[in-house]
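In structure tokens, the next block holds one chain alone, the form predicted alone.
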Amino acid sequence: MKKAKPTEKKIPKSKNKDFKITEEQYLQLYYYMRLTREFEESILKLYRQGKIVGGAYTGNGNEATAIGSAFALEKQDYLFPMHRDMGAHLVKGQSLRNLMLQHLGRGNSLSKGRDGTGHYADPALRIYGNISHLGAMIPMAAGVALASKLRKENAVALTYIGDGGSNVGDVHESLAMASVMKLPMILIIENNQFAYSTPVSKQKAMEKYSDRAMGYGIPGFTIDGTDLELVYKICKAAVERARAGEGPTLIESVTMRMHGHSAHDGAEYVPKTLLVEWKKKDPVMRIEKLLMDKKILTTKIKEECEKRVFAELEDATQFAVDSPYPPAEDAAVGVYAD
């Protein structure tokens, strides 16, 4: 199966040429990478225990894309994450307790127990979680970017779509609008090799999804989505460009979906050799090695990070498990307008 090659390494021009990452930021990024990986492993365990109803999704292999991109945002910016972007929620400030309550469908969750996974909105953090019809998120992001521009908020809207979802008409219409109106929007195409069970070779004729950017007259980049540094720097440049009024950017992040579409899917259709190949580029292990080589991450700091991650996860899990389900009489509340 022919797959896109992450050939673009050049950082877009910007006033801030190098986007230097401080030691403190490196350690923050490492914490979010470890927390995201362990949170999703906890979700899979709870699903297998029958404590989660419906789908349980992971972004295993996609953590660097979600975290690196969201880390480029500021507090006033808008985030429209997909189901494999759990790390983006955490970087934008969402609490572990809220995320665990949401996944377990508890009455005190952000969606009041009416939905699970990332299907929620938190206006206080400017996070608007995924719609199951994923292509429909892009018009929303474009609309918010337009509203933000009219209000002079100096805010950017960041959203994502999968390789399969990028073929939906909503995506093209939104990019056409965003490009001609120079809206402060960034779209990341998460090319993780499969749209459920359909390989990318059966989805497109061009080599790279970023080639589509030329048709809209906007910058397009194809990058290695397991390289946390590269993801951050490309997205930071795109955010600055959007904030400066120069319009949207299309970024193709090439990764591998290391698990099935969701917890119920064994992904037998994925060639084992492909998984072996991408396992060598595990984004969590990759950033860990980088920080070890840079002498930023020590054994002691790593152990302290692990203790913090597992303590926070235990707290959030227990809090959610002990929380009540929504009462039956609330089933119709909020369904119809008053």
Ligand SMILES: Cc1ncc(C[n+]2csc(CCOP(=O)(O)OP(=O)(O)O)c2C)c(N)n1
Second form
Amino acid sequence: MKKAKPTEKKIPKSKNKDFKITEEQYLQLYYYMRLTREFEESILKLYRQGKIVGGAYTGNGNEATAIGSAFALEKQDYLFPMHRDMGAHLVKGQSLRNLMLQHLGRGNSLSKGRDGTGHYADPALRIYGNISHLGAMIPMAAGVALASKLRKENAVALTYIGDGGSNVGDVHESLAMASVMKLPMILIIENNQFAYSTPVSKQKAMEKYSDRAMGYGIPGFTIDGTDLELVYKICKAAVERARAGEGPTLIESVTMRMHGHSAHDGAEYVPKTLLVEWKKKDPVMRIEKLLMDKKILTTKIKEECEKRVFAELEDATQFAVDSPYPPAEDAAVGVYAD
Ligand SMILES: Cc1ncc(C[n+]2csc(CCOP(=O)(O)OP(=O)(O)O)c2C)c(N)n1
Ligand SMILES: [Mg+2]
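Alternative state: the form predicted together with the ligand, after the form predicted alone:
Next comes the full complex, and the chain you just saw is listed first.
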């Protein structure tokens, strides 16, 4: 039997850019990393105070993947984030107030209090938040990529799926269609070692999730998802390829789900050694160290950034807590088509 060709690993060369990150961009990235981490910590606190009903998810460990990938998009591009990608919402322009209202289920939230977390759509920002049914978002992204191509919008659709969710049939169908039609779509498989309590070793027979790309005839990469620069550069190359009409890219981002599946899950099934190992690669710590080493970040800039993050969070939290729940008589409004 012919040996399978390994998937591509290096960042593809760009005709016109080397994807250099400017100092200003580095500082923006750092701000989004800190904001995302602190926002999700606030969500956990609000959950424990009984102010959030349902689930409270975090992307702790996944911040570089969410932020680095969304940072590669332009305004006209479409984002379909998953439940670990809060940073992507923020980078694409979603306000902290809207995200807080959404999590607290308020009547003036984007889903008008009918759902929480990232379950909303904001067509103006071209953000279509996670659909609960794992896998169902990928055909949406492929469909939008097709519509956008037909409209000659020059836009790209970026979406994500977990290691577990990647096994759902919809994902295969969408990739089959997107690859043959050369749709401007990018799929990031967030391999965070677990799907709820199921480890990846019980989910796949192949070595890497990116090996699947070969079956679709598209480029596939497996990258360290805690490396913000690497995530950004690979995604920028994939965006460029998609925009040039060359079709989709599959990126496996390897990370660790540092918290339980949701706030109720103590994750006792996760070996502690795994968490200790991955803690050393904490993506927020990594970018902070990198920027300190590059002398882009100073103690003063770091403190200013923290002050800004905490002030913005306080404002958003207060605004959401003070906002009303939806009126009971509106429960069925907007649920069915007229
Ligand atoms: C089709 C489907 N099956 C099951 C679920 C319940 N469910 C929600 S999240 C989850 C685990 C997902 O794991 P993974 O895709 O690896 O993403 P992660 O939560 O690890 O980021 C499950 C089983 C669902 N939402 N949709
Ligand atoms: Mg997972």
